[in-house]
Each structure stands twice: as structure tokens, then as C-alpha cells.
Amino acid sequence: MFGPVADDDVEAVVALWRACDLTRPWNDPYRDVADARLGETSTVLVGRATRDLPEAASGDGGAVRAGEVVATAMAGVDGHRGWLYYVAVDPRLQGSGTGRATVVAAEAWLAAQGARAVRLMVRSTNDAVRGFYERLGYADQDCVVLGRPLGAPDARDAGR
């Protein structure tokens, strides 16, 4: 079950992003959540466990409780393309189909917003995640992502 992030979810969302090694010192994850929530063409979708899972069923790290935040995807539309960021699945549930369900939910949200294509960025060193997206039909778009900060003091390292 996926829905928009709520105020009470923010701490769990940031903790999940950190557990999945998605945060970087130059990007404040709390600001990223707040900014996505402000936009009419962006959101943070949150997936919750639909039932309790004992430790044995959830892998290492303990039990999963019904209602617990276990997946996220930040999604936004730039007027033509949809973009995905912060796609995260609780490490206890990785390999269970939760990642696929998260991407499907985010793609559906983007399509409902009018996006005609979807893009995402994966660090070039992250072979496991690249393989995950390739299995979902994503392919290298033969382009190079360029960027630069826009000069605000808090953006000096943005875009790395």
C-alpha cells in the first residue's frame, strides 16, 4: 500500500534512506522531503508493511510490524519526463518484490501526472541497483548528467 508521506512519517523515511545509504552530506534529506511535498508535481510515496512479519520471514534485523514504513520513492515531473529519486526498500525486505512494487507505484503516480517517460540516476559504482532496474526494463539512455550548483550557500555542494 503506497501513499503520500505524512508528517509523522518523515523520521522513518529519513532513517530508511540512511539505512539504504541514499543520503549524502551535501543533501539535507529533511529538506528534500519538505521540497517534494511543496510541489504540485512532486511527492514522496511511502510504502507500509501490510502485516507483521517475524524475523525469520523478514531476514536479518528483526521483525517488521504492520503499518511500518518499509519503502519510499520520491517522484517528480519536469513537464515531459518523470524522475525517480530515493527509491528505498527496508533491507529486511530487499529481494521480496517490494522494490518492484515501489517502482510500479511511483511510475503509476508519474503517469497520472502526465509524464510520458521516466528517468532515474544510479551511481555508476552501484552495480546491484543497476541490475535491479535493468530487470525492470530500464536501460542506459546514452547521456551524461551534468550539473552545477546555483550559488546559494546551502547548494555549494549540491548536484555531486
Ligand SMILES: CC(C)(COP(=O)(O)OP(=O)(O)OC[C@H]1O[C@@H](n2cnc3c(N)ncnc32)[C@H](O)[C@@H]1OP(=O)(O)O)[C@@H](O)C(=O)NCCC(=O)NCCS
Given for the second form:
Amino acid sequence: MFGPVADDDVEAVVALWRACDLTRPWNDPYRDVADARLGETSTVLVGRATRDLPEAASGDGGAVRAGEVVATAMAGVDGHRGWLYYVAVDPRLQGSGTGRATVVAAEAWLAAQGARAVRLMVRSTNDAVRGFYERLGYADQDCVVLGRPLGAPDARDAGR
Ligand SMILES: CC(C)(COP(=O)(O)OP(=O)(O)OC[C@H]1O[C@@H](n2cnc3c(N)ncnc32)[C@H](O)[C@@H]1OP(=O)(O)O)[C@@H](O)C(=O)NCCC(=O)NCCS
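Since the one above is the form predicted alone, can you give the form predicted in complex with the ligand too?
Shown next: the complete complex, the earlier chain at its head.
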């Protein structure tokens, strides 16, 4: 069900991130996908619906077709730890175990790359999602994330 993003998936992936409110004006999501695909130790994994789901089974958002991209996780190893970004489940399927399956698949991918631990960042404006990660065994690492842009500022990096 989970595998690396293909060229034909990119529009669906970006649409899913937008539907899940994961995009930000300073990050070009197309560039994020492209950059992750360039690296030997980074990827965007997509999860596909394994069968057609009628509207009644998928909530209010309409039917889901078999093969449709319904989940994503960007994963990358920084040489020490593995990191997850863009963990997203199609709103029509949220609450049915797909998020757990997505994180498990991404963790397996990171472990296969040699990562011994996994980290992710949760925006302070998305505090509600912390309960999800806690159910999956994630815990506050008691760290503050600091950052600054590198190189010439552009629309992607301005102030971030
Ligand atoms: C967060 C998200 C990926 C979870 O996916 P999901 O398919 O709804 O989650 P699952 O159904 O697999 O839930 C897994 C477990 O977490 C629990 N859970 C899910 N969301 C939760 C929440 N907000 N608070 C507490 N527990 C939660 C479920 O009850 C389930 O528990 P169980 O396996 O012990 O029964 C999904 O809601 C999503 O895409 N949200 C929008 C994007 C987002 O915020 N991504 C995270 C960016 S850091």
C-alpha cells in the first residue's frame, strides 16, 4: 500500500497537503517533493486506497477510488536520526488507522536507511495532533527547535 511518490502522484500529494492545512506560503510544496526525491536518504511515501470506498464508508467528502493517494509521509535521514514531515491522511479516511499505518511504514523506511531514532516537529498551532503521536509512542524530547534561513532569501525561505 505504501511506496515512493511517482511523477503522476505529485498533484494529488500537494492537494492532500493543502486539504490537511500542511502547506505554508514560505514553503513551495512542489519543491519540497522534488528535493526529497533527489536525496538518496529521503523520500515521500504515499499510501494508496486498496479498494473503492463508497461515500457512505468515507464520510462526507465523497467516494474514494482504489489506487487513489490517501496518505503521505516525507522521510529523511540526516546522518544520525530519521525525520518525518508531511504526515497526512485524506480527511475522508482519518480516524480509521491509516495515520498509524503511514507512520509505521515511514519508520520502517527510516530504519532500513540505518536510522536508529525518529524525530518530528509539530507546529505549536497544531497541538491537537500530539495525542495521535503519543498513541504511537512518541514523546516530548524536551528540546527547543532553533533555525534560520540559509543563502539568499527567497519566497521559500523568507524569515524561516
Ligand atoms: C494526524 C493524522 C495523520 C492522523 O491520522 P488518522 O488516520 O486520523 O489516525 P489513526 O486513525 O491512524 O489514529 C491512530 C491512533 O491515534 C489516535 N488519534 C488519532 N488522532 C488523535 C488525536 N488528535 N488525539 C489523540 N489521539 C488521536 C487514534 O484514536 C488511534 O488510536 P488507536 O490506534 O490506539 O486506536 C490525520 O489526522 C491528519 O492527516 N491530520 C492533518 C494533518 C496533520 O496535522 N498532520 C500532522 C503534522 S505534524
